[in-house]
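Just the one chain here, laid out as structure tokens, in the form predicted alone.
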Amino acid sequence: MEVGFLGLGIMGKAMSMNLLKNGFKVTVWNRTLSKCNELVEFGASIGETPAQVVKKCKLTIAMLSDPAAALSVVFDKDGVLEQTGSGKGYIDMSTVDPETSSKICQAITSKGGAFLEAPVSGSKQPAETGQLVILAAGDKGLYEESIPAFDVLGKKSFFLGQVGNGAKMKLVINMIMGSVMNAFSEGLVLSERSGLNPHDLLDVLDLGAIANPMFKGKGPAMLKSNYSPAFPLKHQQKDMRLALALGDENAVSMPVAAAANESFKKARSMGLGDLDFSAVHEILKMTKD
């Protein structure tokens, strides 16, 4: 099975060189061109726009960074929809608002081709092993028939009906995520600052009943205040402001996700956008009494 990848970023270049790994052909497009030179040494080829990957290939993946690139990359000239059409199929897996994953369907499909949207629940280490969970929404054709791909980036798929509940999933799901993130870096400096030590609260928190992979995974390095991106904080604060905003249209309250994404925006100004999301947890230290 031959499958275009556009977006090679972290989790990008992971899920690319799985497909790899795993016996499919694969054709790469990243809008710096020199990041397929790693892939292309696995057996990977280079389609210089998107348009020649669309040609190229029955089915193309997108993971891209937001909605901005993720319509950039279909509308924008030697773009997906140049080389749409009927058999071709085209799969977002980028985070982004159900609008933008409506606009680009739209555009898809009336072009004749097939449209999913897939974003995905986990970050690098996932993506590296093949543990993602996907959220599809859209053509349950296409879904079908993207299985085999599906069953080598993820642990588990959903499909989830029309075009736009892939989106508000993944984006309840990462508003959880940073909610949860803060209150996590609060406990830490609450218990360091009190005078207990915060590695007996990771130790005691791992075997309670709100013991979780993010609390196990991030909270020794926190500690160490290493911040190596597996989720950059900059596309968590995004995706709050996007679950923001679907709670706005929903008339649903949301005061704690809105002072979780007080916290990232601090973050950011701060020059922490590139860290880990788990860097939030610096402004909270930084914070005297």
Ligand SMILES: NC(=O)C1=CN([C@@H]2O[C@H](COP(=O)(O)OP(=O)(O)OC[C@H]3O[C@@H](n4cnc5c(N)ncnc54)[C@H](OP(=O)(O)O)[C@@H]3O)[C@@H](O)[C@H]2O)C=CC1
Given for the second form:
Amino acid sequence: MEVGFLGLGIMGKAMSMNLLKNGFKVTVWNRTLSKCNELVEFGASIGETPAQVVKKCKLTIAMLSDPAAALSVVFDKDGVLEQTGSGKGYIDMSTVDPETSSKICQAITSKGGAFLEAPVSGSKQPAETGQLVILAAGDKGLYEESIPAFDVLGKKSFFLGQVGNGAKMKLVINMIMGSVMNAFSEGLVLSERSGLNPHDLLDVLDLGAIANPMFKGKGPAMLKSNYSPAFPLKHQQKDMRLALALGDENAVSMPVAAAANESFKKARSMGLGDLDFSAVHEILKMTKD
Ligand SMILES: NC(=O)C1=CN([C@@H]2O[C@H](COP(=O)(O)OP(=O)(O)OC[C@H]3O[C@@H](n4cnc5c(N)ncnc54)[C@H](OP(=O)(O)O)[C@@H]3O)[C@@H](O)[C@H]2O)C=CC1
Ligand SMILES: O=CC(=O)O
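Would you generate the structure of this protein in the form predicted in complex with this ligand, following the form predicted alone above?
Full assembly next; the chain just shown is listed first.
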């Protein structure tokens, strides 16, 4: 099966590599084209523009930073829209808001193409090991055609109905994740400042009702102030912002998420946006009497 892949950041690189290792023919494009070279060593071809990739491939996947990037790759000159049409499928796996996804869907389908949004839950390591959770919505036929690729990329795929539902599900999940990360950081700081050993806190947490892979995976690194990026903080703050907008639209009060968003914004303003989102810990560590 031949697949196009647009966007070779932390996630896109790991996902396209996985497709290559599992026998897919992959044509890649990235805004910074030099990032394609590593994939070429593993057998990928390069498309010079998103339009060229779509022209060559029946199925094209995108994994881009945010709504602006997702729109630009579709609508700008040499973009996806120039070559989509009947028989072409476009799957956007970026985390965006439902409005962005719907705008892209409308443009693609009005040219006869098929569209699926399919954001993912799971970070760099699950992307490398094909353990993502795929939250698809949109064209059911395209979803079914894409299952061989989704089976390589993820451990489970959900089809959630109409376009927008995948984006909403992803935003709700990441809103919870961002809020929990803030509470976790506060707990680490409180344990240390009140004279406890925070490593003991990690051990106790891991045995109780709120044990989770995020505490286990990120806690020890956070205690060493190691924030090597798996999920960049700037993207987590984007997700909080988009989730809060979804809350506005639906008149859902979210004071916990709003406070967490403020911490992520502060971290961004201090230049921590490219670090892992756990770097919000640095902001919470700064609070003193
Ligand atoms: N990292 C993670 O753990 C997870 C991330 N996500 C989501 O997946 C998406 C990608 O994340 P991730 O790989 O971490 O992000 P990165 O920041 O590592 O990569 C972003 C990608 O988007 C491209 N890009 C940015 N702006 C534009 C633009 N204007 N036009 C074209 N391309 C652009 C970048 O190109 P260039 O190389 O040229 O800068 C790069 O390929 C995001 O929506 C994120 O929220 C979802 C689940 C987990
Ligand atoms: O979006 C990030 C993730 O870990 O999922």
